[in-house]
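As structure tokens, one chain now follows by itself in the form predicted alone.
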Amino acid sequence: MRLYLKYFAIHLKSQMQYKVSFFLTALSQFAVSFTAFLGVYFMFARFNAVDGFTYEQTLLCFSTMLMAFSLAEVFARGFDLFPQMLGSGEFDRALVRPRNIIFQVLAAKMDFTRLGRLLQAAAALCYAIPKSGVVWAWDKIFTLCAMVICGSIVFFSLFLIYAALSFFTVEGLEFMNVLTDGGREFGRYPFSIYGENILRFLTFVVPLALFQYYPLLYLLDRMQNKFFMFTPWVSLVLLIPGCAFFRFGLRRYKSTGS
């Protein structure tokens, strides 16, 4: 952890070295952002409610979808960004270091101007939390931290994903993306509304519905079974193929001779 940390140091002081366009690429990541917000709420101007969600439970949503997509960014960006390792032969490099692997992959590499759409999301989030009609108690903060930090943890096992096909195609495969970026943008609304095909696939082959639908049916109370509180823990089960995966690639990796 000790190690980890003075990694984390050095991405950040690294970054804030050129100080005006750390805070412009920042703002860029908050703009963005905020037009998907705003494309949420011109759809509830038009429309009171999206599959019986209104405005505020639809922007409790997505403000978690997002708050944990950006989390993963900021922390996992090594594994997005794990095909130019192998290209550029610095993780021959890292084979040869006394230190786990994926630890080395996941601290190559901290973007922290995603802080800018992380802000976004929190600030959404604080808007809704008041007037999304969830009776606060402490079950309910429990499941909305669970939602946020077991999310994070969903998108870096599809990162983590996206590099091990590396080892297979050198260059990563941009259907991933679907899961990723696309799994954070259909993330705006509650995973229903796609039909119930759809909820089975982000249920039952990648969980994003555990940490993002049934948490938010707890949170409304519309479920009133305790186990909806939990399913973003059982999501974390992705971790276990994730590495598998990952591990399963590293075997079969030859060196690019760089």
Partner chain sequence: MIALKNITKTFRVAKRQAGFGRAVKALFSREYETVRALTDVSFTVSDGEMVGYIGPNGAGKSTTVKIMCGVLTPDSGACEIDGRVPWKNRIAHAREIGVVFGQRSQLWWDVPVTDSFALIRDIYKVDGKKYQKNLDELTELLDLSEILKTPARNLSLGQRMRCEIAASLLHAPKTLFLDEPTIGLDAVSKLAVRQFIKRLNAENGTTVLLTTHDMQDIEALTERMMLIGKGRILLDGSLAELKTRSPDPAASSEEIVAALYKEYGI
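Alternative state: the form predicted in complex with the partner chain, after the form predicted alone:
Partners and other molecules have been left off, which leaves just the chain.
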């Protein structure tokens, strides 16, 4: 953990070197997700509710999703850029250093320009929390925190799987973006609006709904069952195949070298 902070400091120093670029990128990141926010806003300017969710409730959903995603992106950017790391031979360097590989990839890249997105998520969350009509008792606060934390770990696992895939193929990984960026975009609305089948897919295959839809129902008192409070923690099982797949890819890399 202390070593992670040291890496953190060196990345911060590096990115401070390019101030203008840093602020412009952060600003554009902010702008991009702001359009997503506008999308939700205009939608509700025409309709009062989507699938029974009001504007403020949807905003709560939108901002937790965005928060989870941007946290994962700030910290796990190394996995996002993993194909480049493999190509440039930077990964071989990681292999000759006496530290855990996943840790090293995690620490290899940190992207603070993504803070623009994080900031917006925080702002939207600050607006939605009092307006959503939720009575914030301890169990609700706990659930909301779990949604954000587990959500970012799920996105992290998806990044990990994406990285592991690049051990096998250099290009054609765009389809993973359907799950990560797509998950973020579609996650603006509660997943139930996309229909039964999509919801089932997002529950049992790629468990995005476990930290978005079900705990949201609990927050909004649509479900009283305490189980829904804990579904975000269930979604963490994705980390197991994620790590296993990465290790498998690594073994293959060591025997093929490309």
